[in-house]
Amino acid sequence: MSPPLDVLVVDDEAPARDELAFLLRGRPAIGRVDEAVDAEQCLQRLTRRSVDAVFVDIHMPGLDGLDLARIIARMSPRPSVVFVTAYEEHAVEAFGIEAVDFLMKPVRPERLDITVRRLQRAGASTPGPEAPFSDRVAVAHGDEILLIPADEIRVAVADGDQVFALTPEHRWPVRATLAELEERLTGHGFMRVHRSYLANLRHVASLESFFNGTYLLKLDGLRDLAIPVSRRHAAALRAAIRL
């Protein structure tokens, strides 16, 4: 088992980082956390004790995120930084900026628990062989199950309580949360675009501008299928396609 986590948690605002140490307390996989007011008490803090991360809100006066995670990633030992906002729009810059994870606010618990799951990753000093099957989503198929190259997959939708992934042939029915799917699959290319849709981003055939900052995306081999981008993960999407 991995040794716990030390993490500092950097918000000039008291509310919001003191809810997001709380939640962060809640994890069994979070060893310390610690909390700054702003940029230059993270950096204060971190010349006398070394964190595993930093959870970095974006909209700081003074010298903001951004910045500070660029002096963070010159450092030795580098803690792995997750950036925090309420706005959107940073999620284009930040997209550039190596960092383990970008959450939005109000951060969701469900949400926290992918970001820790990929710190442990992350922090792991010898990565070790990839997981069995890590590539390939188990659906099923009558009395068998079949694991379905994660390539083939266009998008994995949530219906009510039942997800399917979408291949250009068949509608499969998986057996996992879309939650769950999303920390197994983005490394493969995959990222969530609406509370209901993972989509494949290398499968991307158009993306339309819908209305109030939406988007509609649409998919080889689905081309019938329009997926909807909530504003919420839109500017991530932008950046991801260089857009």
Partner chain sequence: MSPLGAFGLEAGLTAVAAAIVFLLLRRHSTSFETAEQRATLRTLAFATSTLRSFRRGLTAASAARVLPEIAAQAGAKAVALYTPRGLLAFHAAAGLAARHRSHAAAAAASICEAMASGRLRLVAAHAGPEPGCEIRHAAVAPISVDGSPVAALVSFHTHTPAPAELRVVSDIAELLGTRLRLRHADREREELARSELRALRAQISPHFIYNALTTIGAFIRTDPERARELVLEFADFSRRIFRRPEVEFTSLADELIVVRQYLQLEQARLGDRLRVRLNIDPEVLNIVVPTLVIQPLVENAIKHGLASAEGSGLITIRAEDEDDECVIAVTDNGAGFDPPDHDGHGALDNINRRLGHVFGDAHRLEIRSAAGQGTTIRLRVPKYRPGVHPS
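Return one more block: the form predicted together with the partner chain, after the form predicted on its own shown previously.
No partners, no molecules, just the chain.
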């Protein structure tokens, strides 16, 4: 269990700031929650005490959230940045500023859980040694067998009798049943979310409520793919994401 994250919420509008701070304070993975009313106050706070992450509203008078994020990007130690915006995500991504996540206003508590997970991973991200063979999955590539690191796989899908491992770029046929893969990969962050889907929860991008207690899961690197989460797997998945 990683230490709690200290965060700073920057928004010129009090209700939005209060609400986000309130939601953050309710999360066990979050430690101290500070607030700032504009970029200037945020920078003053940061010079006094460093934090793990800054939640930045994009639209603020004076120095806006994008300017603020550019300044934060040059700091050392550098806090992670999460943009909070009423705009559409891609409108912000176009500015090319590195951010751990984008949150839409109004913020959903479930969505915030995913952000917190990402912040924890961002903090812990030291590039490890190359995955040992035991962490690799054998996939068929023509007549050859390739061993790909388990963490590259976003989801394994059973399509009829054939199982495919999907990475951001490829769809590899796997010589194993989904049950066999599940047994091998459970320790690597994978979880069965549907009869035909085994998902890598280390890459969760979003989880949206669908019909009758089911959900749709999307994974980083494969965001165009909606993965069904069946009702019987939904509770375990939500618990796993919540930590």
